[in-house]
Structure formats: C-alpha cells, structure tokens
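Let's start with one chain on its own, the form predicted on its own, as structure tokens.
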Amino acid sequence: MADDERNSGAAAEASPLSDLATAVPDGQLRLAYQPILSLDTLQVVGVEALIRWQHPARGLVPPAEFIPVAEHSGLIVDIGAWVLLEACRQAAAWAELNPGAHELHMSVNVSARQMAPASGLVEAVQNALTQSGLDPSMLGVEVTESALTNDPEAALRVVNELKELNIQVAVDDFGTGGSTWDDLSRFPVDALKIDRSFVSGLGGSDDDAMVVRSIIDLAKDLGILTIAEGIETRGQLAALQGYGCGYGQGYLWSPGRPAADLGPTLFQSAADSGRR
C-alpha cells in the first residue's frame, strides 16, 4: 500500500473521532425519547433516552456509526455523563410541568466502558441527580449482558453502588449474551429487556417464542420485571401479553421522538394508540 493511501485511511478514521470529541462542547448531541408502556393497561409508565448526533456537515449520524467510535476511544464516558444529565433534567422538567408525568420513569443506556470502576459512572449518576433535582427512584440505567459478565466482580460492585442510590438497573438486549440464571441471580437487577430480535419473530418463529417465554419465566423466578423491545405489530403485543410480559416499547406506539413532541397528549392517548 502506498504512503498516500495509508495517510488517506488514517485521516478517514481520525475524522469521526476528532469530530465526535467536539460534539458535547459544541452542543451537537440530542436526545430522543421512546415511550415504555404497561402491557396490562397500555398506559405510558416511562421513556428510554436515545442519543442522536446532529453533525454540522453530515446531518443526523446514526448511533450505530458513532457509538463504537466513542466506545473505542473512551469518549463514551463524557458522552454518557452528558446523556445522564440531560435525561435527568428532562424527566425533572416533565415532572414539574405535567402532573401526569410525576411518576414517569427515565431509562438511560450505559455502555460496558462506563461500567468500568475507574470510569466514574456512579459519580456521574450522582451529579445528574443533584443538578437536576430528579427523584432517584425515577431513574434507571440499562446495562448489557456483556457489561455484567465480562468482569462480574467489578460489575457487581458498580451495580451495588447504583442500587444504593435507589435507582433501577435493567439488563438490556437480554437473550443475546447467553447469561444463565446463576449469572444473573448474583446481580440485584430490577428488569430484563427482551431483545427486539426475538420479539420480531413472534408469530412466525417457534424458536423465538420459546426464547421469549423462557426469559419471562426466568424473570418471574428472579422476581423482576420484563420489558420487550421493538414491538411493531398487534400480533406481537398479543403474544407478549399472553406470555405475561409486563412492559414494552416499539413502533406500534412511537419511535424515539424529541422531548418537544412528547407531553400530556401522548401520555393520555397512549392506551388508545395501542388499540388501533
């Protein structure tokens, strides 16, 4: 490979990193929020905060393109702290302005890098709660299976510290990492989130249905909640309700939307939208 080709490749890799390094200070990051509903009542009980990058030249950059860069570089620690603070501020604002949102739960994704003891996740959560004034019981973090199982002893310490703050901890994308009852039983988690890849197969795949039922049964054995991701059809909803899944989110009700597009109207009409 010629030197100019090597230099061109290096520049292409460096550009996203250098751009991303300025995304937080330059105010380019945005949050969207996807409602989470009770599958019993079809009422909104919470939202998941979803990050977006509004690049000044490239436009809206999908998370799949920049999150791996942030993870690899370590920028995810600062980005994650920003997400926590912004999400907590929004939840506190909704609680103050909308009586129907006073118990609205805010969920924030946490990466494996953030779960490292030296990354300061617990301190970032404490700072977000202090600055926003949000009741800790209204905040939850979503952690992937791999973040718990790669270094279980370190992860357990972080989870215990988070629980001491009175926030909820959910295992995100559950079913994709091969965790067992023994792996999970040592962690004081509050919920398992069923990965969308299994939900999408409901009604067409016996294997996916078996996995979903097994996850729900496991959660019941552990005494914790289940939240299904990626619900898009009434058939998937009916199957999950039949299996006893407690909560869900997906395009059946709403994609991730800016805070300005959410409010009392959405919260009040969520049950009706699920029956259409």
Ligand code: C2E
Given for the second form:
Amino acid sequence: MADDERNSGAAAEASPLSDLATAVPDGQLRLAYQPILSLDTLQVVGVEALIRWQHPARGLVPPAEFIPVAEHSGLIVDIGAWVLLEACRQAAAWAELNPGAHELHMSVNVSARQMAPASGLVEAVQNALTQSGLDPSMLGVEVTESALTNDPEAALRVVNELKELNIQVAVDDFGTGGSTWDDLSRFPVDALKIDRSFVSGLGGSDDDAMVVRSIIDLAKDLGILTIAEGIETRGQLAALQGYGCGYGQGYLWSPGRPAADLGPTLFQSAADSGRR
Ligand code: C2E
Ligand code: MG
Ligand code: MG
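Rather than the form predicted on its own that you just supplied, could I have the structure of the form predicted together with the ligand?
Complete assembly follows, chain above in first position.
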C-alpha cells in the first residue's frame, strides 16, 4: 500500500488528535462489557472491558479506529487510566448490587505503550484499585504478545510489579504474534487468550484445530488458564470443550454491551446461560 493511501485510511483521517485529546475530559469514552464464561459450567465468570468512543459527530467509534492514534500520541496513558478506574468501579458496583452472587472477574486491555515502565501503568492500576475498593484478585489485564516481546526486559519488570499487586495477567490474541513459547515462558502470566482467527476456523480448518489444541496443551503443561475469543457457533463451543479449553467469550452469548444492558444476565444460572 502506498503511504498516501495509508495516510488517507480511516484510522488516520477519522480520528483527529485534537478530538481525541478532549475525549477523556469531555466524558466521551464508554466501556462495553463482554461476558466470559466457564466452558465447563457455562456460568459467566467475568467480563472483558472494551472501549468505545462516543464521538459527538461520528457516533460510536470502535477501538481499532482510535487506539492506534492514542498509542502513537501518548494519549493512551490517560485513556488507559480512565479505562482502569471505570472498569474497577463497575466491577465493584456489580459486587455491591448483587451481594451473595459470585463475583465477576474484570479484564482490561492494556496496549504496548502502556507496558513501557515510564507509562505509569502499575500506579494507574494501584490507583484504580484504591479508588474503587475492588479486590485485586478480581482484576486482570490483557497484554498482547508483541507488547511483551518488544522490550522483554522492561515488560518483565512491569508484569512482575503487576503480579505483586495480586492482579491477573493474560496474553491477548495468543498465537498471532509470531513469538515462540521460549520468548514468553519467563513471563509469569495466568492465562492465554486464544485468538479469534483460530477459533473461527474450528470445524473447517485442521490447521486451526491443531493450533488451538497445542495452545490448550501448552497452557495445561504450564498450569495456566485458556480463554477462547470469538466463539460464534455451537460447533466451535463443542470443539473447544472437547479440547479442554477452560473459558470462552463470543457472540454465541453476547457482544460487548453497556453495563446497564447486561444487568442480571451476568448472574443468571448455569442452565440459562447457554442461550444467546
Ligand atoms: P481484543 O482484546 O482481542 O477484544 C476482542 C474483540 O473481538 C472485541 O472487539 C470484541 O468485540 C470482538 N469480539 C468478541 N467476540 C466476538 C465474536 O464472537 N465475533 C467477532 N467477530 N468479534 C468478536 P473490539 O471491542 O472492537 O476491540 C478490538 C480491540 O481493541 C481489542 O481486541 C483490544 O485489542 C482493543 N481494545 C479494546 N478496548 C481497549 C482498551 O480499553 N484499551 C486498549 N489499549 N485496547 C483496547
Ligand atoms: Mg482483549
Ligand atoms: Mg484478543
């Protein structure tokens, strides 16, 4: 692709920096929450927080269109801190609204730039936990492979500090980054999230099935969790259950939705939660 073409692409043109810089102070950012289920019991065990930008002129802007701009400009640091606090407050609010119900784990995406030691991620997490009162064990961050392997020494320090806070760390989009397990094995992560591109091939592509199985086997050897992304069909669900994948999320149950729209469905019984 020519540079001109790339620069005129939606991501570059549609997200002027000046607009994005005011998104946090103007209260234009929103979080959608996608349920994460145990594939064993089909009970909702947690949610993933997914950011959206409610732009005054453009409507709801998906993260792919502005997170890269936010990363590039450094605005991701403020945006990321907002996401952490908002997500922790929501998790604490759900726990308070539903006394006696099982607590929901809250998973927050963190970008490569936020993993740089000078970005203040650890402080932002600490601040969000203190201000919300959320139990740290109910919070996790999702970090992509490349965010870990770009500058492994620096990332390892940050991951270790996050683990000292007693929060979970998951590797997002696992299998897409081209890194070997040797590259990743020294990071004390709690879970691997199997990328949607492999899950969508289940039932059709033997190659995808093989990748999915090997990720699950690897995680089992390491004693860590597996979470499959983008489960859309009962066939994919059955295959993942057969391979022993622990957890999953996807349109089969729900896309990301505002907290108010999820409500009691998060706490429904195992018998009901297999339905869309
Ligand atoms: P991700 O963390 O891998 O999130 C999963 C994406 O897959 C979400 O897209 C979700 O809506 C979508 N998805 C979930 N289930 C299905 C399914 O069954 N079928 C299909 N076709 N898609 C499904 P979304 O919300 O557009 O987010 C895209 C990416 O943006 C995320 O990928 C994550 O990398 C990034 N992102 C989202 N929120 C944040 C945030 O707060 N901070 C940062 N740094 N990045 C974020
Ligand atoms: Mg994620
Ligand atoms: Mg992912």
